[in-house]
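For reference, the chain that follows is the form predicted on its own, supplied as structure tokens.
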Amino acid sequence: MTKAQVLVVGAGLAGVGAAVELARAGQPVLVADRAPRAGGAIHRQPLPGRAAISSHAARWDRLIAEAQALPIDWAFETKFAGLDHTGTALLSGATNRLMRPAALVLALGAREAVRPRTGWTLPNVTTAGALQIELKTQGLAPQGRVLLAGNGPLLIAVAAQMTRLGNPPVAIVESAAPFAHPLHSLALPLSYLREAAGYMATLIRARVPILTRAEVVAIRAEGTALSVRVETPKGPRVFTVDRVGLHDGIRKNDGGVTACAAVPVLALGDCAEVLGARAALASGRAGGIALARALTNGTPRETVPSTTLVRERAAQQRLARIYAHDAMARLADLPGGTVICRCEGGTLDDLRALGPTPRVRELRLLGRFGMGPCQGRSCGEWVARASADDPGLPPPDTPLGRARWPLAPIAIADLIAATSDTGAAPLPSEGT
């Protein structure tokens, strides 16, 4: 009898280190991924001929070539839609596939968190993320004049890939005072203060301006062009630029999945708890080789203590505190025709008219947050924020209930073409 796979979702460090760890214990792995290629978020490969600009590119080569040394299956530009009661999984994009696995690994990285403003939803208004893997693949910085906004270190790593590659940004907005913080900044690891420094004298050399507890209040579309109004300490700018890319921090991603007494799942990396790449390896790894002990010889999985995991940890918890602000006073100070709910259109005017601390059901069914694609993975925090009573509280993890089955839209015809080797019947074929 065939043994079952090890359905392992996510090709960044933390599921390529528990792929590895999990075919070198003899268990046989599938790897799926939406991108064409494996690298996550951290180690995102360019198309080809475009040339790689990824940081501690060494690192990922290791890995990768450890990972073709062994027997591992790949699944590429594929979506993983969910996990029904019974453990069976679906696959669906450029593979279509009913499954059902030894165990599910979930190693979907971390999502990138944007907070409401006036003007958020406009056209050439994304990310910094999306910026970042725009540069990645493209191996050019954006194009235009761009302006980078909101909280937390990564604008300033963007903001330094960016001017590397010729094209500064006009200016990064800041909400926070990290410059104010000299001795929790020079607690932080070595790596870090190390990257930091190299990010700065690249912003610095290039005049890149960075202006701290600041604020984008509002964005304006004007002609082909965005009017963004900042908040200073020292009083209002106006910048005129082709594109801005917010970024409000990371939060870990599950993707909604919950658990399933059918199939162990376990969470890996940045899905788990946001530590940043240095630990999602330590952590994938320590998973697999967990996970194999537990499926080869029934051992429960133990939580393997790990210095890389407790250093990182602390890490995190400094970066938060160099990087804290009053978000939520900015939130409350939004006018009532923001959109806070990007699928469904829905605004503060329209969460405010359920009545003070609506239920979940009430937000969902009568409001329609998070009832769209995303299901409230992105507003769902904000939703919560804003009709609290004490919107300072940090949401639940799940501030919207949990994300219905499939977890991400698929095309019927993706479903239909599903193979099954999961020992029930196959899906019925067009005309039957």
Partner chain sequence: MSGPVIYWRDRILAFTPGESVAHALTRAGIAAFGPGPVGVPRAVFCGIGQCQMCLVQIDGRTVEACLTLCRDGLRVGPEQEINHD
Given for the second form:
Amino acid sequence: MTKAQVLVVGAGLAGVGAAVELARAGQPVLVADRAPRAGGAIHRQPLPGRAAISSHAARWDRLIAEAQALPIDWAFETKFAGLDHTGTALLSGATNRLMRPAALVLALGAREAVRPRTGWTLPNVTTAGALQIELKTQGLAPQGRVLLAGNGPLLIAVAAQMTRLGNPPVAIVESAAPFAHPLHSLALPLSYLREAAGYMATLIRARVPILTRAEVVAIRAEGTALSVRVETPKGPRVFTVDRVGLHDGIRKNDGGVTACAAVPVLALGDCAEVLGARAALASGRAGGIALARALTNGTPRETVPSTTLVRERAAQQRLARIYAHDAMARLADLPGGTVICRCEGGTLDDLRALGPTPRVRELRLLGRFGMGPCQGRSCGEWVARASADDPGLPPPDTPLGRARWPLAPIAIADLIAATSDTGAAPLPSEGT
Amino acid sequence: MDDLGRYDAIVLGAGVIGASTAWHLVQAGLSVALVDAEGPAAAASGASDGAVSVASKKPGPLARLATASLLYTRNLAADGPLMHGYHPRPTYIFGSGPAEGAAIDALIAKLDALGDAVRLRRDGAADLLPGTGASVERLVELTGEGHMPGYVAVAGYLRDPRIVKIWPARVRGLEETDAGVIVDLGTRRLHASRVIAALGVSTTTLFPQMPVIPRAGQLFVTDRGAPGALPGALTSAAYLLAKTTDMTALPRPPVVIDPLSTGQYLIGSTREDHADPGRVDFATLQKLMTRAAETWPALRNRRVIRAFAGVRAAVSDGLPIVGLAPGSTRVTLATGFEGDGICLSAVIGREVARMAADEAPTPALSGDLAALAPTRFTALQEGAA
Amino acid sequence: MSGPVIYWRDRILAFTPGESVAHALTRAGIAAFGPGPVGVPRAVFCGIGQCQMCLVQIDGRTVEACLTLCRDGLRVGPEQEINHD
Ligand SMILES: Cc1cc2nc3c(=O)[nH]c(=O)nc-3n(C[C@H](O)[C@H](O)[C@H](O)COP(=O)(O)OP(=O)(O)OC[C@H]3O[C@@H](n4cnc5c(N)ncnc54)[C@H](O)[C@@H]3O)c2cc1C
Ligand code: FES
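Could you switch over to the form predicted together with the partner chain, since the one displayed so far is the form predicted on its own?
Below, the chain from earlier opens the complete complex, with every other chain and molecule after it.
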């Protein structure tokens, strides 16, 4: 029997970093990603022949060269549906396979959070991350008048990248007041400051307005354009734009996968803790080394104390302080018809109809929150915050119950076509 | 310990059986508290399909009670608590191969004997229902049955404001005295002259002598599409076999394809002897979906978005447990409905409420209800001793 | 049109090899991918296959436009329209 593969889900820095270390240690590795190419969020690769945008291209080029020199199997355009209690994983899409991996590495990357706002479900309103992906794959700035809004350093990065490609955004609307904390900012690692200074210089040169302590309160469709109402400390403003990119921070994202007796599970990179690119690569490599050692020697996996992780954690905490704001409270003021759960169309009114402290079962069965394809992975935070006394407090980890497989919908035709190398037992005791 | 109150009756367990019982008790003018460890429909009733089906019942008491419950459910749906819960629709039973064919013949004979609540409308092959796959050799259409999601039924019964709802509150113990029953909730106590325990698979925590066994079933839900493509449930004859025989290996996977009002499909189910709702596996999903998509090929274009397992409360002899707890004059058990509780809930709630009010059961059902008495197990134990 | 194309309803759209259906539609000015089943319009939101908002029909199957690559001759339509078979 050939040795079982380690399944690495996610071909970003953490996943490829782990795959490289595992393969180097002689472990057979399969890397699966739903995207068509490796790269993940930060190193999303351009279409063939287009220019790469990513600011640390050399880091990625080195890593991918390492990976290509090692015997690693790749499965792109392939979704990981989850790991069941028997230790079977399901891959579907371009590769359709039921497999029993020797171990599972989750390197799914972070999830972008977008707080519900009036009009946030309109076409041409996307996450800022979606705009950035478009920009990175196309090698071109998204066209038309673009407004970026929400909270966090990503807005500045996307704005600067758009500007450099010739289409600066109309404005950045930021919930916090990041420039009001010069002391915190100076305590950031030099690499952060250098990158931020570069972005800011670009934006200042292009005179991109950055409105701070400001909020998009409503987006309306006006013909083919979008009319965006913004509240600022100096009063309301209205922007007419073609596209809006929203972003309210980044969340970890392990999909609710739990270990089972048969298969060790290791979450690495942003999906385990949002610490950014450097930490993701460090965590991927360290995790890969530790896992390979555990698989070879049967020694327990020890967590390697990494200076990179410690440093990045401190930096992220500073960033969080710089970007702190109290705009979560606005959830409570949204009109009742605002959609909270995009999958099932559940509104704030639907949520309120369940009474003051709805239980998980009621939220799910009667409110249908968490019953759509995302199973509450996206809306859970907003459901929890909107029904909490203080929407500003961090919500519980699983407000809509433990997320279960599938992590992503499974096409039935793919499932039926899936080969199985699990030697799966027949249906347990059926008919008894 | 706080004394929280006195009620004529306290119902333990806010599943579909407990909710129906509580509703029937308040209709009779009793003061009623309904207690649950978690909340409404927290166990089997919130993790089941909702076929209100006579076809799938074992011949005998279960089939007759199911028939009565179906008729009564229609009444409660006309202008009562199940108004938004119950939807009539046809049932299609399909089969391939001799074993499933024979099961369909047996079904037709059983329905004949039960009167005309459920009728055989057509008996033929795949072409009887456009869209059915060519692997289907035999297909029959039944009319008279329907669908009722358990949690919707529970919500319907609980809409009656006279039911005092107490949750989350886990019952630690019961103490029966000459004056009544004390229900111990840990931090507080309730008093009632009668208690009804409708605790599903948790029955054994308070009544360890009852042979209630967990039997899990996996269910899978697809994404939404245009509703109405499939007018009723498509049930494999193997599913009937799974419910009525002790076969360990069925001829084909026992699949049920249930169209939901949302335009989704719910596909089930297995019968597994354990109590772990976390055991949902890809091999089973693949096996059930393969047969489901052979039967209803439109499924090939759908996606599975949710997978879960419910845990049914089964009983060693295959019959539910309904009646006074052995040795008690005040505590009534209503449990062990395995895969049939949604269907039976209307009539069981009514009859248990009558028992608790010291009324005689509905005459036509008294014999079948007597067959469900918990004392059948104590008699057995004494006999064996 | 000489290069490879996809079809969106009655429109013919050129694409760059390796491009996602979502990006080809976006570049052609098509942002609204039709009504969803519960009233939330279908359109790109997350761009990475997570939010399930960009669903379209291809060959009778529901797929994420943002994860599906263009192939020459692909017929793409709104999620809800193709079910009337
Ligand atoms: C996969 C599956 C499919 C099914 N399909 C169908 C179908 O198509 N048609 C049909 O008719 N039936 C079906 N059933 C069966 C049906 O769901 C059950 O028979 C029915 O829901 C049982 O209801 P119940 O009220 O007895 O138990 P439950 O719904 O299990 O309720 C028991 C309640 O007791 C509470 N509880 C437990 N312990 C305590 C304690 N110590 N203190 C307080 N509260 C406590 C629990 O929280 C729970 O709310 C199916 C079941 C499953 C699992
Ligand atoms: S845009 Fe979110 S899944 Fe495609």
